[in-house]
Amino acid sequence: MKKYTALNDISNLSETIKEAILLKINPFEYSELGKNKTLVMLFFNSSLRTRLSTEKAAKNLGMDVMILNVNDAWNLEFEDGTIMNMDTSEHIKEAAQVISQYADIIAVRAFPTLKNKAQDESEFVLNNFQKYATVPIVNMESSTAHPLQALTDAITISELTDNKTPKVVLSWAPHPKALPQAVANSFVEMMQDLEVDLTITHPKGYELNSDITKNTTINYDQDEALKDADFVYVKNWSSYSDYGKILSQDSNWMITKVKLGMAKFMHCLPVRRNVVVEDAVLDSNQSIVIQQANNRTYAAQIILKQILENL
């Protein structure tokens, strides 16, 4: 692997999936790997999970790690040929350089505008980092995708699946901020390269980028949708047809655990209570939020020892 910007990257899932997995038996394994070897993490956006299990699963391997948060520091310009006498002191050309000369791999998370869908798409912090790095790229969450989350959401039910083709709901749950569309798109796409029955149920006009669910079942009664699910993945996502916007705040789409059934409930956190799903999910033995938490660690470890390797 030399990069993981994308879940294409991943060149064998299924090995992948179990290669984390038993990383989690002896997470030290392969400590010498990243000796000498250093882990810049760049966030342009705050993070709890992603910042701390990332710089555990390159610690494990035996990386050095150093992180900035970029905006604390002062802001990037990314504009070509753009003059820059306003609120911008660096141009990404010279810091990405100059950032390559203390890393190996360097990691990077930026969030969308949620105004401007183009420049969304573009992802134009992550690519401009791929196109002036001279050292590997991982994407820690960008615009319109969340690889790392996704592939922590395979590992999970790879580990708890107790059927060959168990049935995954992604639900939408309302929510009072207007949030990305990536974990979800992520974990569509995700799920189409596994052995799973996909549906995803959320309000009309919530639909993704059609250019990312195809031809995966999408539901719009709620209850139907998740009668005999395996697992409900539950998040939410502002309108992509009206970019960024909060159309419905429905309560009635909470998670309750009447709803859930005997499903498993999946959530990649924060998650607000009461309002996404209720307390008697989350402090029940269905829910497994914790557990895919965990495996943040694991996913981004198996990720950084597949670049390392190809050094």
Contents of the next structure:
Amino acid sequence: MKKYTALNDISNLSETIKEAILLKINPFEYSELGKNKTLVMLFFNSSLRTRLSTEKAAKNLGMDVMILNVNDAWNLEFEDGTIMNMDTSEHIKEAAQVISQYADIIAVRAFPTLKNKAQDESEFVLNNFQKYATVPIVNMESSTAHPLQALTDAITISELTDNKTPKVVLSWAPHPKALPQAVANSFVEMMQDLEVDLTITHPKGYELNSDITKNTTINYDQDEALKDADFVYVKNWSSYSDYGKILSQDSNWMITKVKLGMAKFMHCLPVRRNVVVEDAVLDSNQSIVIQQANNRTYAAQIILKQILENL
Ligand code: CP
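Show the other one: the form predicted together with phosphoric acid mono(formamide)ester (CP), since we just had the form predicted on its own.
Whole complex next, starting from this chain.
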């Protein structure tokens, strides 16, 4: 693998999932592969799981890890030809090349503005690192995608699915803040590549990018959508059409034990209890969010392994 900025960088998904599950059984099998190699992780935004699981994954492979909270460094300029006499101190052209002197792989987390749709969709942070860095780039959640999370979710569903095609429902839930569409986008794209029966449910106005949802079933009736589900993946996202706006805070969309039925509950975390999902779900054995969070390590590890093998 040359990089991991999008799901289509995975050449063989079923093999990748199988290998990740094997890494979980024997995480130190390739502890020599990353010897004398360094992962630099750049955070433009907060993280708990991505930061710790990716560091753990790299260390399981024998890599050294350096982490930079970008807000602690110089303010970066991303526009070409700018007269830099205002707030930005360093251009991405130098920054990305300099970081490449210290790194064998660079991982980047950069959320969307949720104000400027065109700028967010251009993935200007991630793509500028790709353009100017001289080492492979890993997406740790960008404006429009969270491919490490989606691989994690695929691993988790694969681990818990028997032979039948499971019914998977992605349900919107309320949230007090405007959140990106990235997790939902990547989850939908990943499920489209798996043997699952996928339904998306959300209030009207919360349609995701139709280039991503394609012909996936969308049902505006949450109760009907959840019927007979095997896995219910819950996530808030802000409106894509009325870009970045909160159109509903309707608490009737919160996931309850009754709504969940017999399904397993999934969420990428962090989650707001009793806003997105009630305590009774999270505290039940139908919740698999901790198993999901654990699988973040093996999703990151299989991706780093495949990149290291190509260096
Ligand atoms: N799910 C996820 O990406 O968690 P963090 O934001 O804590 O990294």
